[in-house]
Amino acid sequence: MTRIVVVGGGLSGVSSALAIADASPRDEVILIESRAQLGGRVSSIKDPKSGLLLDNCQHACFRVYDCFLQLISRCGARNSIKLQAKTDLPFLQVGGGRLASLSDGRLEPPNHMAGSMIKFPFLSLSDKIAMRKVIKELSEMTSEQMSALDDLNFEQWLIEKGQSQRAIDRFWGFFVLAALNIPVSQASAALSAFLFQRGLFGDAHAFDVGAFTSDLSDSLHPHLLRTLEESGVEVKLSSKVNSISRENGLEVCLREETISCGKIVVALPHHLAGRLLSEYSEVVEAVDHLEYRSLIGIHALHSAEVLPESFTFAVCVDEPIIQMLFNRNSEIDEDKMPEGVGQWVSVPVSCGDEWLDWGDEQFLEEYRRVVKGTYPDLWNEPDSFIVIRSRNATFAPLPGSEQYRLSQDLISKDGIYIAGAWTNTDWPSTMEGAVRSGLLAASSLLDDNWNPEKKWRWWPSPPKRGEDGWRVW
């Protein structure tokens, strides 16, 4: 029997935990985490003011998240979480409230959302004929290739390919900053063509989105807490590790204790993994030459209906603030509803760096002109309006950043392991990106030689289109 630690219960740490107790129930497997809930940036936290419990930015998931959702499926938590029956994603026109759709149909990939895209009205027929040489090319595109492109910003890339600025702003731009939290011009290409090819031009299904029925924490934590516990991992909460010593062994020391053992697995974000493996000079090379970026999330709650009862979210074109709306009364279920309020309007600031300052009047002043100024005769004001900014939010994936992303087994030599949505997975920073690399670093500690193309083979498989006991948005 192996007595290991991981350090680290966001995503990546819990399912690390939970994929080595799994495989090998002989070893002891003990779980830190210094907050006194799983799931580290995917969760909610307390508003003082009202004592509601807010997502700390609007998150969503997709069907491509195939380790995540498998993972959520582990945990006996499927109906913590609404998946669309079909890709739809709606753009809205501010102002004149016109909304289209972005839908597959019955062509194969990457093709599929062609009939939508001939009637997209946000895009010109020249912007539309250029973008099918480009949805080739990232279609057919080797990961070679790709990786040659991590020096180039995404941008750059796309005018090269000759992308009108109109395209770059409203179609390409918007998914890269949605996904990868950065604007298209600061973004590797590299990470964004692995985007769109595995993502919007890959399987029909793939980008199905996924809508949580509860607040962050509730549909996770409970669900992951119970889970790890009945597994056999011993899960140390409000617990945390000041420092990890070789002297006498492997040892993780906790401000009330020291614990012995035989590996370890740090899974924290980049800032934070440098501090506790700070003797280790690749991991501080790595962590100097990373960066991170921002989210702020905006949670509107009004009394009345603001927006119609059929709205569940949108892209607000040519918005850089109020980037998008999402209904959480068409998410949450009706039994977590806030009492009193008629509606919960969501709004994700992806990026959100240079308005970090702004005070929470000067985002209800846009959240009123978008809102007010595209269905006035609904609008009233909200008698909540909550903003709550995450500084280190993601690891920015800027041209060149890919050299940094470790190996999980980097100082494996150690009975070490790292993992973190930061690490080398091949995705960018998402709940998806973090899951594959708890899972990648248990794959090294189990030298199991796992490949992550395939599903985690102790885990139920992710769910396929009109599956059984998967929910739909």
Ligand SMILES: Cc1cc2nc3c(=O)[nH]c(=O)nc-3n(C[C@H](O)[C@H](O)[C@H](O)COP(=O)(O)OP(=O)(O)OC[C@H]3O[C@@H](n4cnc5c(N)ncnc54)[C@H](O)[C@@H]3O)c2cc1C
Given for the second form:
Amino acid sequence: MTRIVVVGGGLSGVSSALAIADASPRDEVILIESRAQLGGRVSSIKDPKSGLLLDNCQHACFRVYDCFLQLISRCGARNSIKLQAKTDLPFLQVGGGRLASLSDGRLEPPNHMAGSMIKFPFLSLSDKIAMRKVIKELSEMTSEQMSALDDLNFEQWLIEKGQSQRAIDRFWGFFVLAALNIPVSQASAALSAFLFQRGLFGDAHAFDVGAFTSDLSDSLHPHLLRTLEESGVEVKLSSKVNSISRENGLEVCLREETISCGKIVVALPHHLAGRLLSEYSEVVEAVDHLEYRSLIGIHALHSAEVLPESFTFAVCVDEPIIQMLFNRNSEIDEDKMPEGVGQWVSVPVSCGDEWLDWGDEQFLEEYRRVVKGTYPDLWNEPDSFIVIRSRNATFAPLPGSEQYRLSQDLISKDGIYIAGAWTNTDWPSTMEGAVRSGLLAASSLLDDNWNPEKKWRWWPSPPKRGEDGWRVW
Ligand SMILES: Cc1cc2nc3c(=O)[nH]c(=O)nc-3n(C[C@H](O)[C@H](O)[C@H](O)COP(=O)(O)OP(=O)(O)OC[C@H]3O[C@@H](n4cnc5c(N)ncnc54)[C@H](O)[C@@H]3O)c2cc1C
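Starting from the form predicted alone shown above, please give the structure in the form predicted together with the ligand.
In what comes next, the whole complex appears, and the chain from above leads the way.
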């Protein structure tokens, strides 16, 4: 029996701990999390004024998030997620109110969205003709070809491929900003190419959008905790790891106790992993090169509707700040709706670094301009308008950053494994990336040689469209 300590109870640490416990029940697994809840950056915060639990930001998932959805299923949390029955990505003309969707039709990938794309009013015919060639090229790219693009920024690559500024702003740039949390002009072309190949053009079902049916903490924490404990994992909440020592074998040092163990998984954001593993120059050097980008979450709580009844979410075309609107009423269960709230609108501001210092009133002005300007007849002032700023939301996938995303087994010779959405998973810093990193660390620790293109064999399969037991949005 080996004692294994996992440091960090975000999705990467939880996945690692659970995967090890499931695959190797004889081992003793201890998960240590500094906060009172599991879930890490997928969390809700109590608003001091209203007392409401509000998500740090809108968190979207997609059907292509295989490992994340396997985790959800393994933890009995299927009710926490709703997935679109069919891809539908509405784009909204702010002011005019025109809505047009990109959706999948009858053609095979990568052309499954071609039907809706032909009718898409926010791009010209020549934009669309030029895009077809690039879509084909992206969908046929090998992983070696993709990796070779890491030193380029994606905008530069798109310009070289003849893409118009309008197509970059309204199509390519939007997806990069929303999924990689970085403007297209700063994004690694390698990770951007991966996003389009894997997320949009590789599989007709990949981009079915998913939403949480309650606040993030309620959706995840109780399910994760129960499942870990049922699997024999000892979960220590509100316990911070201060250091790791190798002087007398491996030891994890907390304020009140020191835990001896055979192996450790460090599942922390990159700057914290660098601090805990400061004796490893290869770790410190890499994390010093990685930057963060922020995300800002806005919650507007209205006493009456401000969006049309059928509205689920939409991309706001050409809007740099109010980039998207999500109708929380369409996502969350009725009994989770706070009393007296007629409409709950949630707005994620991806890569909001420029606006971190803005006051709430400035965001409200923008929000009012967009929503009132588009649906003037429905407008009513929000009773509460809350802005939550997360500075270190995701690592920044800048050109050249792939080399600093460390392999989970880099320092495994010392019994230490690294997980976290920033480690090398090929995926951007997402919930899926976090779970994958945890599974890769577990696989390496277990000597299991898992192929991440295949499902994690100890957990239920990810949901196919139309599968029973999964909720539809
Ligand atoms: C505002 C916001 C919006 C986002 N939106 C999306 C989205 O829509 N879709 C999507 O897929 N992804 C989204 N992401 C990204 C996603 O949430 C993260 O990539 C993922 O949750 C990271 O998981 P992790 O386990 O790698 O790290 P974390 O979640 O940061 O987990 C690390 C854990 O370690 C704990 N910890 C830190 N120090 C110590 C210590 N010394 N001892 C013990 N524990 C410690 C922390 O409390 C934390 O719980 C968003 C992120 C943010 C912040």
